Structures are given as C-alpha cells and as structure tokens.
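Given as structure tokens, the chain that follows is alone and in the form predicted on its own.
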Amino acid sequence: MNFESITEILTGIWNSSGFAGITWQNGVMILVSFVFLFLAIKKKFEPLLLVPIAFGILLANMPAAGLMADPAGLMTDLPPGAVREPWYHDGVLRLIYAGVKSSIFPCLIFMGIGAMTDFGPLLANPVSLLLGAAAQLGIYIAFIIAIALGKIPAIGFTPEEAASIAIIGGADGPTAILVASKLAPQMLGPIALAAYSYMALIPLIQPPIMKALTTEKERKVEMKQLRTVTKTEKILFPIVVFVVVALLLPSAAPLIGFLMLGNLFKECGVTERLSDTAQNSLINIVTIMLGTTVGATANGEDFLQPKTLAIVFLGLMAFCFSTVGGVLFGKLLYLITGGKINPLIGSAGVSAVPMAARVSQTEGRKYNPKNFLLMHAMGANVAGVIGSAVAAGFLLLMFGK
C-alpha cells in the first residue's frame, strides 16, 4: 500500500465523517444543547424534561447520523406516483416521533399527570379555577400578535398556525403537541420544543415577573390552611369534569379524558396498581421518548429560520403574559378579599405541574419564611391544567377542519 492509497483512504474516512458535514447551524444547536444540559444538571432546572430534550438536540445535529431521517416518508405526503421505502429504513428517533405526532404520547403523559395530581386543593378553594383561567391570557395575546405577524412575508402565519403557537402560553407540552398536530403539523417540532423548554425554565422566567408585579407586603401574605376534601368529592370530580367538558368541547375530550382517567385511578381506591404504573413506570418511559424526540426536531438547518425563531419568541411572550395574567388576577383577589390571598399563587395558574406551584412556594418563602403557599398554589396549578385543555379544545373547535 503506497502513500497515495493511504491518503485516499484517509480522505474517504474524513469525507464520510460528521466533521466534514457539520454546518454552522449544527454548531449553534449543539451549543444550545450544552447550555440546556448545564441548566438541567448544574442548576437543576427540571432535569427530567431538560436532559432528554437537550440530548435530543445533540443527537439531531450529528451530521450523517440519520437518527431523524425519513426516507420512507412516514411524516410527509409523497407526490403522486412516488413509492415509499419500508418504514424500518427511517431513523430510530423518527419512528419514536410517530408517537408524538399521533398524539399517543401527549395523552399518555396526561394520564400520568392525572394519576399524580391531587385535585383536593382546587376543590377546597374553587376560586383557584379563576386563577387557572386568568393564566391563559398569554394564549390569546400571542394569537393576536401571531396573526398580525402573518402580514410579514418571511413569517406569514395562518390562523391555524397562530393558534398552534399561542397554546404554548398554557405552559403545557402535551396540549401544545395535540393542537399543533391537528392544526399545523408542519410546525409541530419547534412548537413542542418551545413549549417544553419554557416549562423547564419556569424557575428562570417567572420570578422576575412575579416580583415586578407585586409589592413586598403582598408577597408576605400568609394564607389559611385549606379544608379537608372528602373521598366522595375526589372520586366524583374527575367523572363530572370529563362529562361536562367533553359535552361542551368534544375536541378537548382526548386530553381531559386521559387526565381524569389517571386521576380516577388514583382516587377510587381500587386500582392502586394501575395508578402506580401510570404515575411512575409509564410516564417515565413516555417522558424519555417524548423529550428526546421533541429535542431531536431541532435540526440546525430547519430550526434556525425566521419563521421558527418567531415561534420561539412568540412562545416566550405567550408564557410571560400567562404568568402576568395569573399574578394580576391574584392581585385583584387580594384586594377583593381584603388581603387574604397572596398574589404569588396566581403565577401557578399556568399548566406546568408541579413546577409553577413550587416556584410560587419558593418565592413566597423568600419574603416570609413562615409562609406555606404550596397547597394553595397547587389549586391554581391543577386549574391551569384544565384551563389549558379547555383553551385547546376551543382553538380546535374554531380552527379545526
């Protein structure tokens, strides 16, 4: 073997490697994945979500790896006469991603959330429903702004796309995925990534807004212990809520149905094994697959585009305004009740359970170490889950085909 042969072999190895195919877009997204991993591991910003998302971004931006390749065209409509390759030729992450696009994963996640959720704080303090409703403000503001941006040629959002972006304001990943898969499947990747990323970054996003909108006196307010909710109330609640919402907004039935099924497993007292599976093994498995494949949609060449970056910006705006809506309504309740409600619990009206409630508790204790807002915030938090599902049902009703 002469020198020219060795050079030819080495050149071939280099040309077939990822180093030769990497682009600046891949490099940017790889750096983003490193930042997310740092926030998840070092800062502990919801690592159960952020670690798989961050590593999914890393996997998707390895040139020539083909983990999200779709030669079979499973996720696209092929032109007339085109022949699909066998499904198993697709990348492994693309095959798993089918569970995201089909809404199987979001519904299973909701069932697990239901099995982990105690609706007792909401039943003990029904005014929490109003906080959950107020914290959907960002959805409608982002929708209006997205429609306005639709006039810009480089962006050009349709009403269906605007609705899919706006639902990010509910801070509910499964709901955002369901709406986007129905109304704007071509934008599912960036919408899902934005929704889950902002959910994980709640400890970074919400506190400055909470502090800016409240006074120190309001943040120090102590709230009374909630009443004890009966077992009968807890069993009847998921059944009644599902029937009412499904009849009123049939398009919201998948999410509300699985949420309330999981909660019924928890509360009925005769399905402990099912409840344990839903809130542990099942939701953990689905979270790994959903988080990794959502992150894997952030391929640099596709993600770093004006329209995609506008989605990320509008999602952040929606999330911020939802926090603002919850806190401002909390301030209103503070005034109406003569200072008996701490406005900080309003920020928990977004759907991110239990992350937003924990942030309310943490911020409250900074100003009053004796304060214990967690259960009150959980009431608003679970109300936000219901509120975001209802908002999703409304958008699907208005813009669904």
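Rigid core (definition): largest C-alpha set, two forms, superposition within 1.5 Å. Positions refer to the first chain, counted from 1. Because the structure is a prediction, the values reported are computed rather than measured. Compared with the form predicted together with its partner chain:
- Core-superposed comparison between these two forms: the Cα of K234 travels less than 2 Å.
- In the core-superposed comparison between these two forms, the C-alpha atom of A356 has shifted by less than 2 angstroms.
- Relative to the superposed core, L373 shifts its CA atom by less than 2 Å between these two forms.
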Second form
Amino acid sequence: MNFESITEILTGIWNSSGFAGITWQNGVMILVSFVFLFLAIKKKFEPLLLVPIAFGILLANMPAAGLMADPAGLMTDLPPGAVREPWYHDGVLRLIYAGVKSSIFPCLIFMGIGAMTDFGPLLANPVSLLLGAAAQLGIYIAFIIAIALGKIPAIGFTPEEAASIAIIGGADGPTAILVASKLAPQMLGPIALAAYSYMALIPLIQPPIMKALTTEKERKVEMKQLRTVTKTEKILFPIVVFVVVALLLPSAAPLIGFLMLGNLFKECGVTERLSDTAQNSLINIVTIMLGTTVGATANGEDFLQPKTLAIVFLGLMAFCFSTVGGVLFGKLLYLITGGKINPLIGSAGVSAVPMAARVSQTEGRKYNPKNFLLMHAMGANVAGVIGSAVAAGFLLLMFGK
Amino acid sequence: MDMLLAIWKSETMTVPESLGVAVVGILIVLAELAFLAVFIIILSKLIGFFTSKKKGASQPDPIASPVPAGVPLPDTRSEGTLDLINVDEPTAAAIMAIVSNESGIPLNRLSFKSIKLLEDK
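Output the structure of the form predicted together with its partner chain; the preceding block shows the form predicted on its own.
Following is the full complex, with the preceding chain placed first.
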C-alpha cells in the first residue's frame, strides 16, 4: 500500500463523514439544540417535551445521517428524474413522523389529556365555557397580523401559514401541531417550538396583562364554592360534547373525539386500565415520538429564515391577546353577575392545563390571601382545551383545502 | 357569506378579508361553546330532576328504617384533633375541602389525623 492510496482512503473517509457535508445552518441548529437541552435539563424548562424536541433537532441536523430522508417520496416531492425507492429506505425519523403527519400522535395525546382532565369544575359552572371561547381571541388577532405582515416580501405568509401560526394563541401544543402539519408542514418545527416555549413562559407572560386589565377590587373578589357534580353528569358530558361539536363542526371531531374518549375512560368507572394506559404509558410513548420528530422538522435550511422570527413574534402576540380576551370577558361577567366572578380566572381560558389555572390562583392570592380561585380557573382552563380544538376545526375547515 | 366563499376558493387574502374570517371564527367558537353551556345547564337540571324524583320514590319508611350506628355531626360542626406538620391552617383547610369535594363525603363525616408536608428528595 503506497502513500497515494492511503491518502485516497483518508479522503474518502473525510468526504463521507458529516464534517465534509456540514453547512453553517446545520451548525447553528446543533448549537440551538444544545441550548434547548441546557434549558430543559439544567433549568427544568418543560423537560418532558424539550428534551425530545431538542434531541430531534440534533438528530435531524447531523449531515449525511439521513434520519429524515425521504427517498420514497412518502411526504416530500422527489427531485425530477429521481427513482422512487421502497418506503423502508426512508429515514427512521421520517417514518415515525408519519404519526404526526397523519394526526395520529396529536389525537392520542388529546386522549391522554382527556383521561387526565376533570371536567367537574366546568360542569359545576358552565359559564366557564364562555371564558374558554373568549380566550381564543389571540388566534384571530394573530391571524390578521400575520396576513398584514405577509405583505412584506421576505415574510410573505399564505393564509394557510397565517392560520397555522395563529393557532399558537390556543396555547395547546397538540392542536398547534395538528393544524400546522395539515396547513403548513414546512413551518411545523418553529410553530411547535414557539407554542411549547410560550406555554412554559405563561407564569411570566400572563400576570402583567392580568394586572393591567383589572382593578384591585376585581382581583380581590372571592368566588363561592362550586356545587358537587354527579357521576351521571360526568359520564354524559364527554358523550354529549362530542356529539354536539362533531355535528356542528366536523373538522374538530378528531381532536374533540379523542379528548372525550379519554375522559370517558376516566369517568365511566369500568375502564380503569384503559384510563391508566391513556394518561400514563401511552401519552409518554407518544410524547417521545412526537417530540423527537417535531424537533427533527427543524432543519437548518428551513428554520433559519426571517419567517421564523416572525413566527416567534406572532406567537407571542397570539398568547398575549388570548389572555386579554379571557380577562376582558371575565370583566364582562364580573359586571353582569354584580361582582360574583373574579376576572382573573379569564386568563385561564387559554388552554395550557393546568399552568394557566395555577397562574390565576397565584395572582388571586396575592391580592386576597383567603382567595381560592383554582377550581374556578380549572373550569375556564378545560373549557379552553375545547375552545382551541373548535378554533382549530374552524381554521381547518377554512384553509384545509 | 359570499366573501367567505370567495376566500375559501382564493389562494391569497387581503387584510379586510382576514378581519372577516377572524370575526366569523371567534363568533363560531363563542356560539358553539355557548350552545354547549346551555346544553350542560339543561342536562344538569334534567339529571337533578330525575335524581330527586328517584330519591323521593325510594325514601325509606322512617319507622322501618334502622337507626344509624354513627350519627354524623351537623353540617356546620366538626370535632377531634388534627396534627399539622409544616403546613399552615389555610392550606390544611383547602386540602380537607378538596378531599371532601373529590370524594363526595361531607367534611363532617371525614376524620383527618394529620397533614404533613413531604419534602422533595
């Protein structure tokens, strides 16, 4: 073996390694994944989601690894003249990503959420549903702003992209992923990251808005204890809600259907094993696959665009205006009921369960230590889950051509 | 309605059109959830009506009914002692109220021995 052949072998090894194929975008995304891993592990910033998402970013940005490759053209268009390969030649993350693309994962996550959710406070005080509806305001405000920003050439959002960004205001990760994967799959990574990041930042985002929009007298309002809800009501609720919502807005049926199926497992009293699986093992398994593959969609070339910054900005706008909508509607109810409803529970109408309800409780106690708003806020909070699913159904109906 | 149909078929959108979509969207969410709220109220009333009717029909004969072994305290009274370990009274009161609410057992029928704060290891 002479010197030239050794050089040739070494050159071949170098050329086939990731070092030769790495782009600056890959490098930046790998650094971003390190930052997210640090935030998740060291700062405990939504670690259950952020660790798989961050590692998914790392996996997808490893040059030449091909974990998200799609030579079978299952989900991407093949280049002209390329030969379609068998499906099992696709990257492993691409194959798992089919669960996101087909809405299987968001629906299964919703089933787990349903199995964990107690709709009792909502049943005891059905007016909470209106707070859950009003707190979707941010979705529509962000949609208008996104369309307006779309006139800037570097950004240029289509109505489908604007709708996908706007749904961040629903403060519901699975809903945002479902809408984005249907309407703007190329933006799924930044939208999912923005949605989950802002959900983690709720204790920082909401309190200043709540304080600015309410008076001290309103914040001190003590709400009376909720009535006891019967078992029959709790069993009938998921069935009735699904039938009503699916008949009125069929495009919301997948999310609401799985949410209510999970809740029926919990409440009916004869499917404890199914309820346990849905709210523990299943949701954990799906979270791993969903988080990792959503992270893997954050490919450097697509992610590092001016549009991503616009998504981050619009997501924040959507969150803020959703809080504004909930609190303002809470103030309206305060006036209508003669001061019986504390407007602070309105902010919990964004669906981030139970974080938003905890914020209402904490803020309420700051101004009146005797105040226990948690159960009332939980009513608005779970109403927000239904509200965001209905809002998503409307957007899918309008733009899911 | 014509505007919405045009938007449905169109690939682009103007700001006034997006405003129209937003208004319709928020109204749909509000209307649907308001409809659900009314439905829940009616359902609760119906269940309450049938439950009270059933209870009335199955009310035992006061003469024939056995005397309960333990007579509960009146709703407004409680007795006994409770050890609070690193827990303040309002928190303890909230915990007891939640246990009562979740279990459906009135507070005057529940007996709490102690409430202790567990530290994260």
